[in-house]
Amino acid sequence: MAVNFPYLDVSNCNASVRVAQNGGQIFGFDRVGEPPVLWISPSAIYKSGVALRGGIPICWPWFGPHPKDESLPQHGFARIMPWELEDFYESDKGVTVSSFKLTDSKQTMNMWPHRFELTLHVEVSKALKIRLVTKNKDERPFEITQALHSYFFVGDIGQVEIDGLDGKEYVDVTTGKSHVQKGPLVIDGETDRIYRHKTTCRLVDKSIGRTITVEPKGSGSTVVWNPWKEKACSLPDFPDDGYRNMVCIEAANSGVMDDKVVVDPGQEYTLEKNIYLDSI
């Protein structure tokens, strides 16, 4: 893995973690003698500027490509732009705090006209607790979509299914068709789903042996992807089987059935993530 951009890389006595300058992005976690948390493509590109395909992206301000203009990048700018170290301490054994802060540019003027601070807080002990914080420094309400795009590693996706979304409706984006889920979901198949649904998820890794509960706080939506096998083969930093050891469960306001935020002058709005593991 030759990673040709600053990060931080943190340890402590249950896991570490590791968030890079470029995207702000976390682009591992891993407790101590367990398998990884995260998937990380192994064609992932290490490089400023560049999305990196797999860990936590940070998609905002908007997701999904620009509502007006699809010139812009994918999922926004903030995933793609140097953010800046803040704090880093230790707040209890075992419990190790960092964050790390973007703000308004000259570059970021021209793809969104609007002042800002966009702070992300990670916390890595047993469970990894993300918050990402939105302050409006304009004179001018905004509105943002986003997202936290957690890429889960599965040990194989045959094994697993998907607790928490039975009854939710959700929009099918490979079809645009809307339905309403039926017992827990299982990927069997190009899965893209956006759940308008805030409560949290538990992803059943049988193979594995283990749990991840998704605790969200903030979101409006739930959005369930994996490529499935055709796809993965046209994506240019994804291996043609990669698709069977990960999926992504992210928390989100998607902008799918009005899920946006406006923050007014001033103001601030927080999206979480807080991952917790058990043992099946």
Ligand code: BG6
Second form
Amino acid sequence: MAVNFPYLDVSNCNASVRVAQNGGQIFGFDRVGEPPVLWISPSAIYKSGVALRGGIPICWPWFGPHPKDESLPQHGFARIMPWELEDFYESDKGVTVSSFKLTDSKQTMNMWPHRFELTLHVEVSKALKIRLVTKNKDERPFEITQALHSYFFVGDIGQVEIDGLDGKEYVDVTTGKSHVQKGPLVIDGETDRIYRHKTTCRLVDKSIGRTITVEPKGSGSTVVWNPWKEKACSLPDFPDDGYRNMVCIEAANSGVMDDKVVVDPGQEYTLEKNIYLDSI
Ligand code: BG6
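Having seen the form predicted alone, I'd like the form predicted in complex with the ligand now, please.
Below is the entire complex, every chain and molecule, led by the chain shown above.
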């Protein structure tokens, strides 16, 4: 890892978590004696101003390409800006809480002309609990789309299925067409789907005998992404066969099917994601 890449490394008797100053990005969550929970690309670029490939990038204040100006950064600017550590304490034995802040600056104002305070709360125990709180410090309402873009590590994508999406409508981003999910989701090709759905998903990974339960709050969409082989080869920070060991399950307000959030002056909006692990 690059020396000039500041991050907070938190460990307790249950687990450890790493959070980068760059992007407020979680890039490691490991339970003691178990395989990693989050996937980090072996060719990730550890550099300020670049989103790290893996972990949990924060997409904010827009998800995907900017709706009007493609020269602005994909998935917003929160994941490439320096955040500040705000607080850090042990709330109970084996439960450590930290929080990080990003506020408006001249640079953010140039990309998005609103005054805001964005706070990331990270609680690590046997589970990982994340809250992203948007506060409007402006005198007029603003609209956001956003995502907690988690990359999960899997032993072998061929032995994985995702439960909880059956019967849900989704947009296939690769074709722009809508479909309805039938049964569990199996990943066997490029997958880039936005489900208009906000309930819990369960990632069942038979190759390492583990389930990861992803419980969102405040989201209106679940995004599932795996680039598969061809796209992985085209991404400089993604190993050619890396797609076999990851899948993204993202809690989002994606903008799709009107899934946007309006925050009034002085008000807050919270997007949450709780990650629980079990063996099978
Ligand atoms: C997903 C999007 O959330 O993120 C995909 O649905 C996108 O379309 C993927 O390719 C990765 O985005 P990026 O900007 O981190 O390469």
